[in-house]
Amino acid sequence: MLKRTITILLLVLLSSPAVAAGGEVELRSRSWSFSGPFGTYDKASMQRGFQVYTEVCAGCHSMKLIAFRNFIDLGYNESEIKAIASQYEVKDGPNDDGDMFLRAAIPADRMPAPYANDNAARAGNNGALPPDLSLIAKARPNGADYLYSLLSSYKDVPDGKDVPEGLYYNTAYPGHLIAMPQPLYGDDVSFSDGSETTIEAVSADLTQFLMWAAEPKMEARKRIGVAAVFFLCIFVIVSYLAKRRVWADVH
């Protein structure tokens, strides 16, 4: 029985991505505004992150679960949201002739994907399918630190390391070999508020936006949770005092 247990443990360890592919991942930690029970999203950072997504990521990655009207959470007003949506085209129809057609997007529409289908996406990316980013921040443990690390941890290939064509070296990715080319190099975008455009700063803004996309109701959930805990604390105190009064004459 002991021998069988040891064998199973060895198989699990050897089959894990990090070990099988050659090394542990190196995650970089950062202080996030949304961490902790009282954490909130940074709207200015999210707006910058949305800009990074549209200018750098949207050419390959979709966000099919996000509607333009959701951007009110980022601090945009209705006019700004309409203006953002109008920059995109979505397929609609059929019309009176039975044909599908393209039209300017409206706030109720979801963000259109950059490719017509998965096969077209693979064809445009050397066979690799770029994942949808709507829930990517929840796809792994420590999602925020993982995304931040992944975006900012592309390195030169170490001496003696063989990297197949079409793969890139990233110390935050299991196995250190990833099919996504380095997306950020620093100064990739220009922010109207004059914020930093280093790889680390831009990666942090994009991570903030992707965390909101994956959990847009986080702030409301935390407010309800804090209120519930406060109520329960008061209830416990009142219950204890009531119990003391009711049983005061019992020894």
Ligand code: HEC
Second form
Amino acid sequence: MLKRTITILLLVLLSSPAVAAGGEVELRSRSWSFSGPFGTYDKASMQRGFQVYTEVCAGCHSMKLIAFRNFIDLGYNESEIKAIASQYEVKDGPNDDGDMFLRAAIPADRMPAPYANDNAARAGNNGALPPDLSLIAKARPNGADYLYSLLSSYKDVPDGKDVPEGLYYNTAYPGHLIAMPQPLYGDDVSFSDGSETTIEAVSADLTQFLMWAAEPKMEARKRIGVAAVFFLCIFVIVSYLAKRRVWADVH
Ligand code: HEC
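Provide the structure of the form predicted together with this ligand, given the form predicted alone shown above.
Up next: the whole complex, starting with the chain shown before.
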């Protein structure tokens, strides 16, 4: 009986996807400005993250749910946003002749995608689809730590590990084999505020930016949460005092 239980336990353990795929996910942590009930986003870091996204990631990844006007949250003013948008071209139409045409983007437009559709994206990436990054931070467990680790965990392949053509070794990715080539090598960008451009620093900036993209209203949510808890505490005290008063004559 005991033997059978142990065998079943072993089978269950060994068949779990992480083990079967040959590698546990190794996550690295950092203290994020946005964690905890009073957490807020770091605007300067998000602006740097947006710059890195544009210069490094946007060649493969779209962020279709983000409109240029949303960048007001990153601390840009309206004219800066207009200027950012005007650097992009978006498809519009049909015009009076029934044709689609390209025009400069305006703040109300969403960020254009690098590929026309998913099949084109797959064709350009060895058959793997670079996912849209708008909600990726919320679509993965431990979003912030995961993104930070994923971007900074490309490592030398250990002896005896076979990495097939078109895959890359990354210890933060489930199974350790990812179809995305290493995007950051350090000093990939230069920041006007003179911030660090190491792989870790840039990954942290990207994480701030992607966390904001996935949950732009986080700060409001936390503010309301804290206010609600504060209100409830006062309400409990008042209710208790009222109860004591109402029942004071009953012995
Ligand atoms: C050369 C194209 C290319 C570039 C540049 C690139 N990626 Fe990717 N990325 C991919 C592909 C392809 C996948 C799909 C990987 C897979 O399915 O194994 C991917 C997957 C991802 C994922 C999802 C991982 C998961 O858990 O499924 C994230 C997050 C990501 N990329 C972020 C980034 C960021 C941030 C940058 C910029 C620093 C970037 N990528 C640059 C091609 C690229």
